[in-house]
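Encoded as structure tokens, the following chain is the form predicted on its own, with no partner shown.
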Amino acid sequence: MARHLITSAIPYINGIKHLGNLVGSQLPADLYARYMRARGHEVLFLCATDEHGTPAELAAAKAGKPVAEYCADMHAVQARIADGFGLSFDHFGRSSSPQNHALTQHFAARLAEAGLIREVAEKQVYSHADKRFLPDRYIEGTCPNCGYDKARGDQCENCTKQLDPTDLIDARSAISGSTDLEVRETKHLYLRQSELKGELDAWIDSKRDWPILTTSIAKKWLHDGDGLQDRGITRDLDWGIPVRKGADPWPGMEGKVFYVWFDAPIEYIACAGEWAEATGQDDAAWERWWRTDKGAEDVRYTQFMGKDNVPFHTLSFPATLIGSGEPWKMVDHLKSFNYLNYDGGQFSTSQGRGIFMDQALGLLPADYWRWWLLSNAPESSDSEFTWDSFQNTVNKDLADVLGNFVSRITKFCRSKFGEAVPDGGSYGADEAALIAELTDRVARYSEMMDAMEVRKSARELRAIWACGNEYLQRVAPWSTFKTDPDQAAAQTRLGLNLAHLFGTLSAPFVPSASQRILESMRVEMTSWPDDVEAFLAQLPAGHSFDVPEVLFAKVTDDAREEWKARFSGAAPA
């Protein structure tokens, strides 16, 4: 048995996000931690709610609500739509948590004594508007290297480039729109990460198994234009981890907070804390998954996010890591994925296009939406959602495919040998063919789940329910039974139990309908079927099972259109 710890990006506080940023990390880490799970490894899962920052204060203040008590609120928000999706964090914490606050206090003072930590007196953009200074994401204008006009003051989203405000073009508030800006000079501190280049270099260079989509996005930050920067790391803000050092004051810093992005990626050790606290355990429960002198160093840790979250996620976090001299776990592979696009364009919360995870649940259960953004993961470009396609995949896949063979194997056997396994008969040419077609797929489904190759693992359990229904095309257990009731009951015996497998194997996608499948079968998740022609005989003659409710309905071409139509951002006529 292994140990992984799992993370996925931790979402931010403001708002309810929509399916564009689950399939970006936390539904692909929640199918790879339910696969680790099943195949019997020691697995803990952690998100987080990212809480700190300029965005937080506006959300709040557009709510109507101290800014503590609205992340809260969201918090609460935010973890009842991951469960009603069946994301199975083992623990979904709060980057505003006592144990991130002391962390991150920790990690600063560290590199402090490091040497890593400089104080620069820089100039900030003030908004006489807006009567504060503007963090780099609150002003926009046009990046100096592509020309794209809504680029941020800390990165350009098209090109990538970072940025500081100061070289934008036609710079604005992105509060207010105000161009009423003004230079002024503060003190921050910035982590000195480039002295940490060679060692980030090497670190990245040695991860061969990393999707290209990964490497190329961090070592265009390491070797692009002037290379890897410092970067700042404080904040005049009002919410957020004061400055100090660990315990200490920082002389100079009153006042000040650290940068959201510096304790964000420390909430991924601090959840581990909060989770310990939660289930009764002491700090050696939580050092045991993040720091190899504590136990480790056998642990297999895996991220997911979307690709705009790389660069901190592949050189600031792991420069805090390295920089602070200390035995932390660092991560082994790092998932990352393109964006997904909403029928043509992007998804908009202020125009109200696209879906959101809130509504997409009060559509259709959360296993509709999963089969469809994880069989259409945006991995190696971006991938768009159109209700044509969602339609397509529900009814072809889930309906007529894996809720098709379940309600006719089930219902087949119940009008002719009745609510449990039939004895009899004996297995032949046609159920060995199947056995071994099914042990070749099963062997490459699983070496797919290992990889995280989402999309083709997806394909190949959608090939591995096919199998079951062609089988029963071929053998026709309906017709058989007309003349030799015995083989007929041979064939639905093995049709039951693969029912079973089914179930087993689709429940890192499809949750829901798997423990509806098993519990038809009136079975409990147990093993994963390395070994498929003994797992085929698990369901044995006389075992009792039930005929379950449709497991998926098929989606109409009038509620293909109305839902088009709701979500197109469009102004009502």
Second form
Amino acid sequence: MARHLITSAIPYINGIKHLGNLVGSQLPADLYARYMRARGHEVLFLCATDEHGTPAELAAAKAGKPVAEYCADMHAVQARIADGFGLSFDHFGRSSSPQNHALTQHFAARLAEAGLIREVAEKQVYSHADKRFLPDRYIEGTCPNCGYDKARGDQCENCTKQLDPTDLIDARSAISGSTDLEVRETKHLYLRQSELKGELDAWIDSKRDWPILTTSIAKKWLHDGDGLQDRGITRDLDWGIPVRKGADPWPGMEGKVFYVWFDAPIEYIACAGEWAEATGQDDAAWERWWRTDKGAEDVRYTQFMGKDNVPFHTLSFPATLIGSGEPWKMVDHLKSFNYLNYDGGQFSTSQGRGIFMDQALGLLPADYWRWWLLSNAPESSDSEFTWDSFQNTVNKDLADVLGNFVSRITKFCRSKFGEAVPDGGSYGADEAALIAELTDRVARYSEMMDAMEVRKSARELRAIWACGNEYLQRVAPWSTFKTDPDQAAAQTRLGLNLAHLFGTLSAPFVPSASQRILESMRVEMTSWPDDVEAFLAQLPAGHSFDVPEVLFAKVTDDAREEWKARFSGAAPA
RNA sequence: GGCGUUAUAGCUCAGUUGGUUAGAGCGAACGACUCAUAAUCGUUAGGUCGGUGGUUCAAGUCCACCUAACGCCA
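To complete the pair, please output the form predicted in complex with the RNA; the form predicted on its own was given just before.
Every chain and every other molecule in the complex is listed next, the one we just looked at coming first.
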């Protein structure tokens, strides 16, 4: 038994995430966590909400709530939706937790002691009306290059020219519209990650089995242009973790907070602390997952994220851990994903384009979405959601191949032998061939799951389901029954055991349906079927079962068309 | 402009360190079966592996250049 620490990139607090966000991190992380648990390994699967920063403050203001209250509410909303999707976090934490405050300040102190923090004086735009410094993108004005009047302080969206806020003509706050702006000098802390460039480079080089997507992004940031740049890790905001040197004040940094990108990854660690607290355990309980001097040296740590998060996880966060000089557990495998597009374009939160997690659950059970998303995960390149593909895939794979298999074998048995596994007959060449094929396929499926090859795993699982239908078609117990009822009984017995096998193997992908299959077969989820032959003998003659209701109702053409229209992002109804 | 990813049958994609007739699922056509959510199973469908030029006894699989899509950065 191994120990697996698994984290999903933590979703930002300001709203409900869309399916693209889901498939890029939380869902594959859940797949892996469920699989590892099913194999009998010890798993700690953590996720949290990323709560700090300007967008959270603005979203709270828009909602008319204090930011702390807004974040608490949205955390509850995201937690409920995650639960709806069957995301099996051991803990769903918050980056605003006391644990993260303490840990973030601790890391900053350690980095300062190591000489890896420097102060930089910068000029930033202050808005008197908003009583705050404005990030570049929250300043609007007329582009000096093309005259577009809604250019942002970082870039003009019309002519794409890169801008400084001070370049803008008639600059105004994007928040209040106020033009009462002032350029002020302010000091910030920078993480000198360029000092660690060599170490990070060597570390990345040692990760030969990471996805190309991951290492190519990391290498680019390390070597592109002038190489790895130092990053500001503080901001002039109210909402965040106050800049302190451990428990002590940080002279000159009063009223400032750490930048969200500094504290967010630290939440992976803090979240383990939150988990320990929530489950009534002491610090040693979480430290054995995170401190290699306190029991974590045999932990295998895997992170899941979309490609936009890779630089922070391969460079900035490791720089923080290495720079601390303390024995923190570093990531062992970093599985990254490309983007999921929606029907010819990108998912868009602002334009309401695409499908959001809460809406998805309002249409169909989570298993439908899990199956489509995982079996089409954007691993090698961006992939695209279309309603036609979704309907076709879930109807064919889930309803026709898996659902119908369980249905046909249980109903056949009920009509000929009653609702218990029939006795009599024995296995012959057909059964041996089936068991041999399944042994081979289950081994390959397990290999693919170990390797986090999501699409390939899904494909292999589907092939395993198809084996059940192929077997029934080949031996045709409905025909055998007429001439040799004992032989038909043996075939049916094997068929029912196949349902048990499928229920177990499918659990990481479609946990609810798997649960229903196992319940109707009246068995608990037990061991992983490494020995297929032995596993297929677990339901003995006489074992009673129930015929389940339809496992997967099909998506109709009418529903597909209605949803396609409803989620087009065109004129809102 | 720099960099990266991708470009394989109508569609979605597999194709280990280069090596016999390039594979799967879906769709399509035909056939079988009738237990089942009109579900299933089988057979077939002949794609110059984006283009050009190289390396090699041998390249979809390595190299160079080109083209296209997407993305990141400046």
